[in-house]
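Shown here is one chain on its own, the form predicted alone, set out as structure tokens.
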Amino acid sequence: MKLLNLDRPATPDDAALWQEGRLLLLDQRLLPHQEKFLHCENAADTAQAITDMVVRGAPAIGVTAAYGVVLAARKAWERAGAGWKTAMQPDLEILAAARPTAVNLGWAIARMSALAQTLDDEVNPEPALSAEASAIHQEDIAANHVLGDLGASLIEKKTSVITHCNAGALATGGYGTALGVIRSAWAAGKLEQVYADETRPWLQGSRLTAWELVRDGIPVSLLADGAAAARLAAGGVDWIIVGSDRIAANGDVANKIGTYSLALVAKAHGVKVMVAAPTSTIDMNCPTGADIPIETRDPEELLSCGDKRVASPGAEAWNPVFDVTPAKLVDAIVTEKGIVLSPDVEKMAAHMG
């Protein structure tokens, strides 16, 4: 993998770029201070970039994985010719294991694999698979614009909102899920202010969400993660708007750690919770939130800040990076197919049916 500069400034829509057969990922670990792109040359590079959070956010992971399948097929064709379908399987397994919670990862690989099985063994698969990966990318962008407008329609009066982590263009194919709603609401004149939780330990709120909103001219103020209750108690905030990495069949929502506590605080203050995500994030094969695999990462991410150790020597850490918000705490799930109010098993089944 190589770090590269483009001949232009990066934009929030640059999370994953496919340029002349090259996969370039905006290295989100370096934002907002550096805008560099990682060139992934094969599926193993792509999987490592996903694991290392060069790219993150369930939809963006799905888009990236789709392009990773193209790279896997390219190498398999070069190596095995007509045996490329079998030769690419180990790379697909590496991709699938990159991060366990984001359902879009497996969804994208399954869609790409299904197409691959229909292709002629004797023909180079790259053009067809590249077109399919691009379709996944463009469909996600289009879905985000639709769900952004739908979510904004739920905001009845001019208000302020709180968002957690980063569910913007950087976490998707483009435009964003939670930030897609926020962008649409801002365009409609419905927003006074966005409050963004800093989102420890990777600080996606302060580094990424703030970067996106400042670029768009949308007023944003950062909150320490523990400040949300005081902010809601002060009034003037009517919605919590977040994304999701996986939504269970009963409407339970897995999202960045801290979302559950934010939803509990919102319920205590009569503030509504909106979850914005494409239908590819809904896992109808996962009955409840208890069945969602929750990724636990290196404790050092919590014990340190960047490269500097901040915790006392000898201290240990528990570092789950997602939690599950029960459906009963969610007022609306918004997808490109519509709005599910007070989600439950029956409503989710009808929405996806």
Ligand code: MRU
Second form
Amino acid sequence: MKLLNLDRPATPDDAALWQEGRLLLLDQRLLPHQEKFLHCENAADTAQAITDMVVRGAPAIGVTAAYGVVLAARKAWERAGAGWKTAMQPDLEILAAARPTAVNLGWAIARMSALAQTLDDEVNPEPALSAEASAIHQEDIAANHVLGDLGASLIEKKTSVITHCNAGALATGGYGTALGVIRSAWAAGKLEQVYADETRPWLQGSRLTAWELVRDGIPVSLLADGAAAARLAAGGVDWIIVGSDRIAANGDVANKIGTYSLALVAKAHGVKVMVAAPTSTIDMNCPTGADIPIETRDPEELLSCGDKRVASPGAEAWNPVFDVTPAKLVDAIVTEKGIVLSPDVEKMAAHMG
Ligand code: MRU
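Given the form predicted alone above, what does the protein look like in the form predicted in complex with the ligand?
Below is the entire complex, every chain and molecule, led by the chain shown above.
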């Protein structure tokens, strides 16, 4: 994998770029201090980049995986000609295993595979598959604009909000889910200011969300992850707005670790919780939150801060990177199809039906 610069500054919409058949990923591990792109030459590179958090956020992972399937098909066609469908299967498995929680990963691979099955064995599949990957990318951006405006319509009076992790343009095809709502609310004059949890251990809040909002001129103030209860007690915050990695059929929501505690303290303070996500994040095959696979990452991520080891030698760490917020703590799930208030199994089925 090669690290390279573009001939222009990076923007939050650059999470995954497909340029003349090359997949370039903005290396989010280096933001906001360096704007470098990683060139993924094959599906294994792409999977590694997802695992290593070069690109992260459920919809962005899905978009990236779709382009990864194009790379898999290209190599399979070069190697096996008419046998490309079978030849690319191992690469699809490698891609699918890159991270477990974001359902958009499997969703995008399934959509690409379904198209692949309809293609002629004897014809180079790359043009059709790259058109499909671009469609997935563009549809995600369009969905985020729709759900952003819908979510903003729920905010009744000018207020401040808290967001957690980064559910922005960087985490999607573009515009963002939670940050899509925040961008639309800001444009509608409904937003006083955004509080962004710093989001240990990867600091997606302080590095990525703050980078996006500062660029847009939206006032952002960082909170230590444990500061939300005190901030809500101080008043002036009417909504928690977050994204999701997977929403179960009963409305339970998996999102970045700490979302569950945020929802609990929101309930205690009469503050509402909005989950903004495209329907590609809803997994109707997953009955409840208990069925969502939760990724646990290397304890080292928690024992260190950046490259510096901070924990006492001998200490261990438990590092699940997502948690599940039960549907009963969620006031609204907002997708490109509409708004589900107080989600439950029947309302989710009707929404997806
Ligand atoms: O570990 P990450 O950075 O991939 O976690 C991302 C999140 O938890 C986001 O909130 C979620 O994927 C929604 S992104 C629109």
